[in-house]
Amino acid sequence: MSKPVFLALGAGAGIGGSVGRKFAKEGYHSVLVRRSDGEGLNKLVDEIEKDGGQATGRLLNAVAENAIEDLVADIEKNIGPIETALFNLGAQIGNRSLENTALKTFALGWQMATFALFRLAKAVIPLMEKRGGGAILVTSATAAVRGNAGQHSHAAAMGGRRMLCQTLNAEYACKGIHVAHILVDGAVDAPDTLGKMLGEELFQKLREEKGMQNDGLLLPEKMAETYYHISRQHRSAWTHELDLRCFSDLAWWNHDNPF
């Protein structure tokens, strides 16, 4: 009998990879999908398998036509039923003024953050509905609830992501599909996201000042425990939205623009 499948779109070295590792540890076959860095992906799969789990790695350009749809169909046919899906694609293009935000750039943020989630939902929810249940965990950002200067594309895209989670829940919660919008309100200790934004030297300095033993950055392996817990909740007490932040950070609604 095949194991239930956990699908992670956006399985980098931070949140996505850590959640995939957690689900594999709990008995799922984790299908880990990222856009690039095949070497890093293979390393993650090897580590999961050495720990006794099952995992498959795929490289994918999620905005390409039919890429998500074909991926879901292939997994369902050749690996097993997707019980839980994580949508963890980022859409941060950096701070850009209105004048310096090209139409194509703005549209790309929406394609990655909102349209790709819609495509995943359209591909996987009918399958989950036929089986009587399933979960879609959606990583989001502070931009979904607060628009800052220079964040036109990101805020619009993430705001759309949040609303899409609400409409999906309104339509499918009663059919056994649990959609959770997980707002990450803080800096994550992840080399392929925050590390790339800051550069290796500044990232290491931030880790030494706030991270590591200080617990001043969101730790992906600890976040993964929350993601897994949400996926296992009883339907009488589903979490539909929550925010995660470090103990030392102010909540988004009490915080000045940090940028």
Contents of the next structure:
4 protein chains.
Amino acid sequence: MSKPVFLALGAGAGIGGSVGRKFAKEGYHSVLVRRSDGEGLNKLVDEIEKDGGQATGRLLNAVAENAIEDLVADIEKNIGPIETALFNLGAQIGNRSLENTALKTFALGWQMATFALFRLAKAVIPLMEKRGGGAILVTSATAAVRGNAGQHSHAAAMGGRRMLCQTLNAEYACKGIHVAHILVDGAVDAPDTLGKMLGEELFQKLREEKGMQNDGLLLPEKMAETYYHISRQHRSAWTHELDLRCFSDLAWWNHDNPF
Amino acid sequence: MSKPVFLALGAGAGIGGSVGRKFAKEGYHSVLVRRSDGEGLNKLVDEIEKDGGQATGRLLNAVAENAIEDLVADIEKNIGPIETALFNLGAQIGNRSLENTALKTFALGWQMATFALFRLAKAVIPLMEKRGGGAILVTSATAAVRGNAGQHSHAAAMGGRRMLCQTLNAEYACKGIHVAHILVDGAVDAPDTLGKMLGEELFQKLREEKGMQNDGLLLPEKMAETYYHISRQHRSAWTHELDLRCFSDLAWWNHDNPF
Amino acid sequence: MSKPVFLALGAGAGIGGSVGRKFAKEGYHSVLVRRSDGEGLNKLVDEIEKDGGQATGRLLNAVAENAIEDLVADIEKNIGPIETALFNLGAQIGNRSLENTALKTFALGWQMATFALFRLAKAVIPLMEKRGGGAILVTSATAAVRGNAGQHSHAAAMGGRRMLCQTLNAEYACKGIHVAHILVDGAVDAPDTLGKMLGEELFQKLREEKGMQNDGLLLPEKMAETYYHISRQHRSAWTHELDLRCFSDLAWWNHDNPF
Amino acid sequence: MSKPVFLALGAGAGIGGSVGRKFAKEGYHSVLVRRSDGEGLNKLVDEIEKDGGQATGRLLNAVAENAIEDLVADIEKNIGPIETALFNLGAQIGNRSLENTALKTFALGWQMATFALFRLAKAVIPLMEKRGGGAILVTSATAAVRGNAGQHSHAAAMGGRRMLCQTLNAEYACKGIHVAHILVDGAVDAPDTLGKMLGEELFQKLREEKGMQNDGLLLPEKMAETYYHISRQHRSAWTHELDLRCFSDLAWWNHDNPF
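Form predicted on its own already given; the form predicted in complex with a further copy of the same chain follows:
Let us now look at the entire complex, which starts with that chain.
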């Protein structure tokens, strides 16, 4: 008998890969999709299979026309019905002043962080609806709830993402489709995104200084436990929005300074 | 070897009792505290013990001077160190116009819903801090984030509760103490609170009409799964705030009407 | 001596026109820009001039490439430096199910409601910065803070708009540029948008039934008073976000129903 | 003919006094109430009268039993019907750890910042309702929307205050009573509160360093313009919540640091 299918759109070595691994461990066939680094992707699939799980890797440029739509159709036809989807595409490009944020950059942020989710929803939700249920887990960022200087592209895109999660939830919860907006409030211990952005030395320094036992960043394999839990909540007690942050970090709404 | 202790302040037949039952099942000694109905409390303790769990019941008027402080001291001395506490005192009194909300009523709402949490925190957090960790799960209500007409006492008290959760989290997360604000957005299938408020017939009607399979209200035993999960999150990925609602309910921020 | 210039992007017979009229009355040269209805636009300009004010009308398809950029350059060259700009483009298309919201529709909503503001900001803020100050008033909607069913396009676009206002404010407030996000929470008494959407009869009915004296909808000329006030606040006491709603309406966060 | 009455509860040399002065200038009889410093109060009243305004000063311990209730009754009997009331009692006590926040301190914060507003509302709203209208302006603080470490008493009290403003608005807006929650997000240039807390030297330093022209703190006389505007909004376009902050300050939701 075939396993339920879990789709991770944006499956690098951080959250996406770890959540994919968790779902595979729990009995799902994990379809792991990322834009580049086929080698890293193969390694991830191999590891999952070595642990007795089932996984498939795909390279995909999600913003290409029909890419997401074709992917969903292909999985549904050749692997099985998607029970749970993780939307994990990021659009963080670091801080850029208004002047240094090109129109194109701003538009690309929206294509990745907002429009791609809309496209995934359009492609997969009608199928879930016919089957009477499903879940879409959406990784989000602090920028979805407040806009800092330099975050024009990222915050506008994430703000749109959050509202889209609410409209999808408002329309589909009563039809048994669980949409969860998971607000990641802090730096994730992800070597191939944050690690690359910071450089190895600085990355390791950050890891150590904030935690007591090398756990000063959000650990993706621990986050995965909560992603999985949310997807398995009974429909009488669903969570739509939750935050995740490291114990050693201040919440985004807190400041060190006066009052 | 003694089990870790779980304290539920406000342990009726709804959330408090169900979460207590869950923690007992997972290996905790559940200390269940409620204001009245010793018979119901004994029944709950008996059931937990019959299932192989450990539980202790206490009747307590939480607003009485030193009641919470003495309770904590007594548990720590005679049962064991409190690892996780659930603050589950409610203060919903139904809708009352400003005119019909007496000063005393307003003050009592605050004593139950805000001040009692502050007292619990003052009593138990220093002990947790010495031990290097602990968790406080706080049940909250939609009234903590928006105030409807007639909810003067309840909303003011819950709004205070939510801010207090944030100040506690800001001060103690980095010391390993996890404070979670769990926003229950909807009616809970709790016979001895909602059931009594509505009457049996109306209560059963509500249960049925909103769900497809008698799950049209928040089911406490399902909510308990999430309470437990939150308490067990790894400290590198803690949730401070999340909502819980039935799939068939609109979120508090949604309306049926135009746009 | 030339008057300071006020630019209204989205200047129909509702908010945009009324705010334009107010600024003209207070001594600004109002540049009123809308997509269509040249006749209505001319009438508005004529009325302002008859009242002794100064105004210029322009028809513009704001989503066309370079349209906003050229407009700003043209005004600055031929009329004068823009001191205050109102971004008042809407993107409400009524409620549409996910299935009935085409990718193109979703993208157009973003182009109108989010991207056009980014383009206006890119065009005008650097000029304001050189001059040491300026103000951008942004009309927004409840959909910027919560997403109802059927509002996929509108809410995602407005959520992006709100975050963009925050990033602009975070980057430019300290440089003397005041960005205000004005959340219009209710139906506006605007014959050529709401009126057209509802039809004359229904529109008049709504006007009457909710108010005591034909003021049951948000009256644009009254809203204009607050738009103007915000633009004139002293920089030591700026408002970034405020709501506007009719006294007879419930706030978006309130419900009639239980608690 | 007698002037409309404006009541300022909490009328020191900062916001309360400045708003009182503004209302007097605009034709109100300002009743200025503060706990202590009769000399300062007399000076304020004298200045208002010298400028041709009308004012009355009162010393009052607002938390004393019946103090607020008797005050309202007395004003209504001897001065005139209160048209607009400003609730401006603060409860900021600086940062105090949980351990150093006594139960009494926490309770006093609530009495000042939450309960006193409830008492004022109970006393004055029924009178306003009979007269068909009125306004209550409520000064609030960032602590009403987020709780920082050490702010246990203040944040819990302010969070309650904010929810109370919402419940009052939800119940009374449709009856013509305008309740506004004014979130002051930053340090106010008030010599007798902030000035005393910081000491003269530090206070002057803060004033200068953050502003370009000695306007680096929120200037109460400028804030007063907005308080007055809000109270005069037409009922078809009321604001319930707005923020006020100095241009040189970051909004509470912004951080300097990464993203």
